[in-house]
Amino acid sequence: MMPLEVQNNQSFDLAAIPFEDRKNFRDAVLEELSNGNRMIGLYPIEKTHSEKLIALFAEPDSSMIHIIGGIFDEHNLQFESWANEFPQTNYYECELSENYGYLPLNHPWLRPVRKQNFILGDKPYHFYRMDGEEIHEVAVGPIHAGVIEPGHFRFQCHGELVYNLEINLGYQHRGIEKLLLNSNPLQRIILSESIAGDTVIGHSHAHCNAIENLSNTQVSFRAQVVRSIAEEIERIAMHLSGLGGVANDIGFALVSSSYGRLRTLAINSLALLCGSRFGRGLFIYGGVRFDYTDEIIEETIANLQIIKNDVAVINEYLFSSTGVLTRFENTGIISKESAQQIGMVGLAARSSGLENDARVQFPYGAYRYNPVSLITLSSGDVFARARLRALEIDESLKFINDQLENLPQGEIKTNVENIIAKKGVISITEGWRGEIIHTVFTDEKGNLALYKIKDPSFNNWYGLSLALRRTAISDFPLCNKSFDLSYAGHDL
């Protein structure tokens, strides 16, 4: 079967997807697989029509998504599972299962995704256990002290050491998706800021994206400049507070603070743009609500600049320190071949050598035409999760302050037009996570049939769970806070 291939925002004939047998559906996706793609959705191409599936691919070398169906008996949603082969597909065999009642015939570990006790349908699911005179159990969660959201996370150990770490997750699945089929278009964009309230940036330029290239609305360059400004001030912001988590794990307070320090000048210049802290009220379809104007520009450089000198100061301290380093390195590690086998994703999958991020391999926006550099490193532990954010956040205040000194000219909005029937798009962001994926489809009228989310922490959660074995669990709250993952993003 030859996929429809079309490219991150371009809009395309939901007839012209091939859609073939069960059979060849499941060879097909074996060779996306077998190729080196990797998958990035699997799902039904309609929800009251679960017989017709789709799976995605991305292609990071060509820049190019891969789209393939199959026709299925809506009495035997059966297919043989992939994920023994190609374990990146095993949460998303299990998000089919929960959501649709597809059978993954000889899946490895089929497992609740946000149903948290049952799967296929109303089976009750069993936690994984090991045995032995010295094996002990630690439960963590869902209710966690202070404002951290809702998780559980089950431990099988042997002493101190973790052997296994299951991860339970669904206690806030709020039905975004379908709010956003259900509201009207003022709403929607409300909705997608309110995905995971840490990545209002990444989700509502994901959001905006697939709904202008629906309705083959141009954006024009300064808008799209000013989108692109406001998603690295908060990639800033959020990285900002990963380095000041992590220090506080291993009770590096004034480290902890300074960090926090900073954080509070990069949300501040959100702020100035848009008078949200977070970013929210900033984007509209076709653009942007707020403008910068030379004075916000003036302050906006200023508190960049801070953060810029004030930043190497604290990552010297950080970073040069024997305690820190003691605790940071070769823990919590992934390899570069285990995040590739479990299809890590963002600045996870950097910190263990993969090449990974949709601003450079899938661009979108101003980002086509000002690229950033793809930074990786590789021992994948706990000191490259947390140094990588160093990195990337020099990085980010560079292209910042690129944009606002060459400025183009021009208005910041343009008006929307009527969304096309019988259309998709899949709109790619690089959130500071990493990979956002909105999906939509339109029916005959033109209304939204199907909207899909993937945030990034639906793929590197296994990710901790992989890293932690073989660790102390001591380290559990400095490995889970280096990758820094979202519950609201996966629980949707």
Second form
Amino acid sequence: MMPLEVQNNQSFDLAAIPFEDRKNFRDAVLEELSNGNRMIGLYPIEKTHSEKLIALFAEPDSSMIHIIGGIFDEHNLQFESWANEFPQTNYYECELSENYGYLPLNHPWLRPVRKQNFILGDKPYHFYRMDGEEIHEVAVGPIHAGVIEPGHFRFQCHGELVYNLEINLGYQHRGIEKLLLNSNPLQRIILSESIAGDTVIGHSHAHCNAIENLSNTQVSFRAQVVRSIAEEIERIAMHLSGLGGVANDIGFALVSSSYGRLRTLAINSLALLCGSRFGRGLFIYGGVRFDYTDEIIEETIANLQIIKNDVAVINEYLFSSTGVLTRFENTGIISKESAQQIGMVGLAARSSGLENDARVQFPYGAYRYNPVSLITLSSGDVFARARLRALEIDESLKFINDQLENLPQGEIKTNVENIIAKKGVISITEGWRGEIIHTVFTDEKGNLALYKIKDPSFNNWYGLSLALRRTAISDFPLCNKSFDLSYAGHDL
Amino acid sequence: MKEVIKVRILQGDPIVHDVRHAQFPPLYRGLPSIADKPCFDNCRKCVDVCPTSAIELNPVRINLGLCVFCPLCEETCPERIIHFTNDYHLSASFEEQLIVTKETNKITPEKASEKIKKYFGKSLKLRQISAGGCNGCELELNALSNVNFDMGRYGIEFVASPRHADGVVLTGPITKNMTKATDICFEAVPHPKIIILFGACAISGGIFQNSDQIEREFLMKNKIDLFIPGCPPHPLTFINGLLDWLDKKG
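Could the form predicted together with the partner chain be given as well, to go with the form predicted alone?
Entire complex below, previous chain first.
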């Protein structure tokens, strides 16, 4: 079967998706995975048509997204699991099972995704358990020690060493995908800003791109550039926050508070542009609500210059301290092979040597004309994830400076046309954590019929589990912060 | 050693000294002002665009408990009746205070009781509960402990265990999946204890008010001491609210 091939943000006729029977669908998915393409989605086309399934794959080399469909018997929603051979499909199958009652046969480890303690509808789920002399279990959460979102963690330990960490989420489930279908356009943007409050720009960018392409709305180049600048400021701010976090977790107070001070400067630069420190209110369909004035540009460049100067000195201190390197290096390692197998994305994947950056591989908006460099490191440990943040801050600073100095002229908003019926679009952006995907389909009246969100955290939480294997439990906070994943983005 | 000194010198003096009168960026959206003008021809534009149904008419009233401080009403109103000012003093001690009318020019929470002031006036330890918060509110609460806002200077701090806490700060619309943990956590806080609602989601459900995945019974069962509106509220809104409520100097 030939898959439907589309680009990022290219709208397509829903009728163009090839649908095959269960067996051919399974084989087609296997073929995609065998060709090295990465699964980026597995769900029914509509809530009311749970027997019509689509599987989405990313082929980064050609910047194409492959879509294949399968029709199931609605009384027999079963398929042979792919996860034994390709672990990356594991969690997608769990989600499909939980949301729509599918049964992946021979699935290696069916777990709850957002429900607690139940799989396959109402079957009680038991956490993975290790037995043996001196084996002990540590259970943490949902409420953790800090000011942080809720999630439940179970460690199987022998002494200090962690043998398995199981992560149970769903506490933040607010039903965003359903709300998005039932909301008016003005509410939808606010909702998209609240998918993950630390990735306001990343998610609202993906949302607006999707809706604009479903309605054939052209966004002016100036607006696209303003969007990208905001996205890079968000990246800088959250990378500074992450660096401050890892420094704090090893008790390196001066460095931690210094990164914190610079993060305030970064988010205040967003507030200069749009009034909100997180970029809320900036995005509207057809462009951006606020424009850069000469005054704001001047102040933003001044802020960024301080960040650039100071971060260089602080990085030098952090990454040259023996105590820091002892804690960072060889802690929480994810090998390139593991990262690839479990389908990790974004910052964490790049730290393990995987080339994975939607800005480069699936370019959108201003990144199509003003590329950024894809940076990878190879050691896959806490050090790599911290160091990569430092390197990406430099790259983002350079990008913003270039853009602010050559801001294209023009309008910042255009009129939005009506959403076209029976179309679909897959919108990918690179949030500061990694690949964000919003898939949107419309029905015959032009209303939204499918809204599926994939936050990078959905792929990467399992990476944190793997990173903890054979690692001391006392290193958990450090490993956790080096990934810095979203609970809200996962739970939706 | 040289690097330590270099980093410390760069750090300078970043603290916001005067938390009462801080400089905010011109576009920051704080307390809305409502002009004393009649609406034109039964115009309902602001009500229609408001994403969280925070506005009522005749006369124009904005419920800050619902408001997410997007500027839709301000930019839609043909008579320019609504305008978001830069005033970040928004904390209230009861829900009626959150309703902004044309008479409102300032919101200050009523002072806490003598008993509460005696217990918590010098030292207040808080446990935060994120019950569906998107991490926006959580980031701003974390920012309270950074070198810019340094809430610790007023004796107010976040602690890890509810048993060490004098009260809870709740964020998020309270998801069904967090109801039990929220109850257990609050129960573990020793008496006397306070509840602070931080952000539109916690106060009213905000943009999630119509979700079938939230369950807000916790708020019916317990008395709320302080409401901090915003999406997310600014750290200084929180500090000022607590200082006013506890009758402390800034």
